[in-house]
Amino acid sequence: MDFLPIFLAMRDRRVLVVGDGQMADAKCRGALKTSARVTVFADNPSEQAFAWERSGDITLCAGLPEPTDFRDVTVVYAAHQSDQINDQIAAMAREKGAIVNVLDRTDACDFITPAIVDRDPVVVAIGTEGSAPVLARQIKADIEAMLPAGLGRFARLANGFRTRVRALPEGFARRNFWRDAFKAEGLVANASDEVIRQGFEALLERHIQSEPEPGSVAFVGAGPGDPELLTLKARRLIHEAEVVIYDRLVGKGALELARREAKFIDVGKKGFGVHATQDVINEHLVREAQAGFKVVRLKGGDPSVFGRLDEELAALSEYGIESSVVPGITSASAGAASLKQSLTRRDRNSSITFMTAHDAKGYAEHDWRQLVRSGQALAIYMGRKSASFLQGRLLMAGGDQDLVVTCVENISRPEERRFTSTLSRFAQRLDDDRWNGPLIIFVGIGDDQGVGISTAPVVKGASNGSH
């Protein structure tokens, strides 16, 4: 994101527009929605510009501004037909401390003007960073159809009620009130001001008399990385959370679904590296829930698959803290989907074992002979650091050195890549190509494109954190 979306306070500020014609008028029209004082410099003002001058909405000047004209100006629109003149205007404006929008040149802008849905004081801004203004207008039309015309009046009345709502405890209790208030869609479109105020009072009284909700923890599966793979329930809980305690493998896209004012606690773990201990994670969970917060424990993949879910549930149970579990798409399922393969297939494997090559004590030992028996495949989690160990154990147990092995890194993310090799060669391939991202290793499941395919990133239909 190259432009930070902000709303700039314009009361008693000066806006200067340089240029004439339809585009200059459009810049004026946006500025006139605010309480700013607007000055326009134009060689050939439009009829609309003259009309604004007659009504006192703008100050209209002929020609081009001088450096002194930029004194105390906050925002400048350089909308002249000449790029050279626009560059001169921009330079003078910046010298005086103003921010500049240059017509049709996003790379020369300090800010851009988004498409706006105006339900004052409810304002929705839609920006595409100048790349697709027609798309922004289409989105604007869709949102305008969604928002009732009376929404602005309702919002003003709600703003006047904010002082009364301070009777509720700060945080979740107040957000619950406003959540319930804004669900009263019928009041927005039809009710009188007095009826809306009475509705607010009655709702506030119910919330004051209700018992405060205790803190709780929801264990939420964040999936393999692509936020579009989150369940609807997961998205809702992340958005509602007051505290988000998350793992290293949780994608940025999932975290961006949380409210900005939420508290974020990183408890990421990395194989055989520095990490938050399980005791520390348990302490975070208990402390935040006991403080009355709605906590989301966000785990990569599915919480119940190698996520130490039982240990954290036990810690909460010891203190009588309410908890729930929301499953997520585990890496084996997402990896198989990326390969366009089944985890089990007739005449190939009748079963599959999910396993990890290391545990809390180090390398994990298994019944290796049982694991290499015919008719089953393996999905190995957290296997990067222990790939050589895993390879050796399977070969020593009688595994076929030509058994197909597929490694998939950064599953579902834009940088996903994979290769198909053999049991005797895959570990060396991981070392040679420096594969260090989140990895799952499939033993007995191959990519249909064949052994030794390119390790170039696999282009995905959705990105991680950029929707």
Second form
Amino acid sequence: MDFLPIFLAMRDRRVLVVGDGQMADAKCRGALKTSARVTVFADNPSEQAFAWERSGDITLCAGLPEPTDFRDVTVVYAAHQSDQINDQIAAMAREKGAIVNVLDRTDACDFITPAIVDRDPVVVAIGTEGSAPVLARQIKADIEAMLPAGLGRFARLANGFRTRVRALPEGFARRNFWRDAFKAEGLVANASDEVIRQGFEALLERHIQSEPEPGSVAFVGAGPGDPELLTLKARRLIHEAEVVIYDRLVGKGALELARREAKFIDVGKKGFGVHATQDVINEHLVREAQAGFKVVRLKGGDPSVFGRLDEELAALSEYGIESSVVPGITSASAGAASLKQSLTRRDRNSSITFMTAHDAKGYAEHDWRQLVRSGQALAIYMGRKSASFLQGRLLMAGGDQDLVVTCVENISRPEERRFTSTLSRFAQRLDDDRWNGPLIIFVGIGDDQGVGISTAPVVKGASNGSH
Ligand code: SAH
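Next up, can you give the form predicted together with S-adenosyl-L-homocysteine of this protein, since the form predicted alone came first?
Let's see the whole complex now, leading with the same chain.
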């Protein structure tokens, strides 16, 4: 982001618009939505500009402003046809401490004007930093359709009701009241002021009567990274969360769905070697829930897959704290989707094992012979650093050295990459090419699509026992 989105206080301030024509009028129209006083310098004022002058909305002047005209001016729009004049205006304005928008030249602007959806006092500003104005207009149209016309009035009535809500204790009790009030959509759209006020009163009464809601923890699967792979329930809970406790593998997109005033606690764990110990994480969970907060414990992928979910659930139940689990898309599923492969396939593998190559104690041992003999496919989590160990164990147990192995890194993220290799070669390839991101090793599942280097037939003998 190169521009800071802010709303500027304009009461008792002045705005200066220099230039005529449609664009100057558009800047004026925006400024006139605020309580600022607007002065326009124009050689050929438009009909609209004259009309605004007649109705006393703007002061209209001929020619160009002098340095003294910038007194008390906060915002200047340099919308003249001449770049040279715009540069002069900008220089004068800055000298007097004003901020300047230069028409059609983002690089020369101190600020840019967003597209807005106006439900005063509710205002949505949409900006693309000048890169895609058409997109901004499209988003504006979508939001226009989403927000009922009466929303501004509703917000103003809500503001008037704030003193009444002080009857509730400060903090989440009040926030919960407003959360419920704003959810009462029926009220927003059509109701009269009186009906809305009565609705607020009735709701407040209910909130005063009710016991304070106890804190709780939702374990929410954040999926492999792409925020579009979040469930609707995950989105809602993240949005409602008062505290968000998250791992290193949780994508930025999921975190951005949380409210900015939520408390964020990063307990990012790294593969071997631990960032926050499990005990510390448990302490955070218990402390925040006991303080009465709605906590979302975000975990990459699905919380039930190699997520140490049980330890955290046990810690909560020890204190009688309410919890729930919201599944997410585990990396192996997302990886298979990206390969356009099934995790199971008739005549190839009738079962698949989700396994890890290391556990809390180090390399994880398995019944390797049984794994090889069963002819199933494997989806190996946390396998990068133990790739040589895995490879050795599977080969020693009789695994076919030409068996297809596909490694997929950063699944569903923009930097996703993968390669297809064989059981006898994949570990070396992982060493060679600096594969540093989270990665799934699929044994017995290939990449039919021909992406990556296919050094083996897609599946070799996986179903006849040689795998
Ligand atoms: N609960 C998670 C797994 C946590 S264990 C899930 O269901 O996916 C951490 C391991 O998950 C990583 O070492 C890696 O093997 C895998 N992983 C998580 N996110 C991944 C991603 N975006 N791409 C590839 N592998 C990922």
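The term rigid core refers to the maximal set of C-alpha atoms that superpose within 1.5 Å between the two forms. None of these values were measured; they are calculated from a predicted model. Numbering follows the first chain given and starts at 1.
- Once both forms are overlaid on the rigid core, the distance between the two CA positions of E261 between these two forms is under 2 angstroms.
- In a rigid-core overlay of the protein, E318 has its C-alpha displaced by under 2 Å between these two forms.
- Of the two rigid parts of this chain, the smaller turns against the larger by 10 degrees between these two forms, per C-alpha superposition.
- After superposition on the rigid core, the Cα atom of A90 is displaced by 2.4 Å between these two forms.
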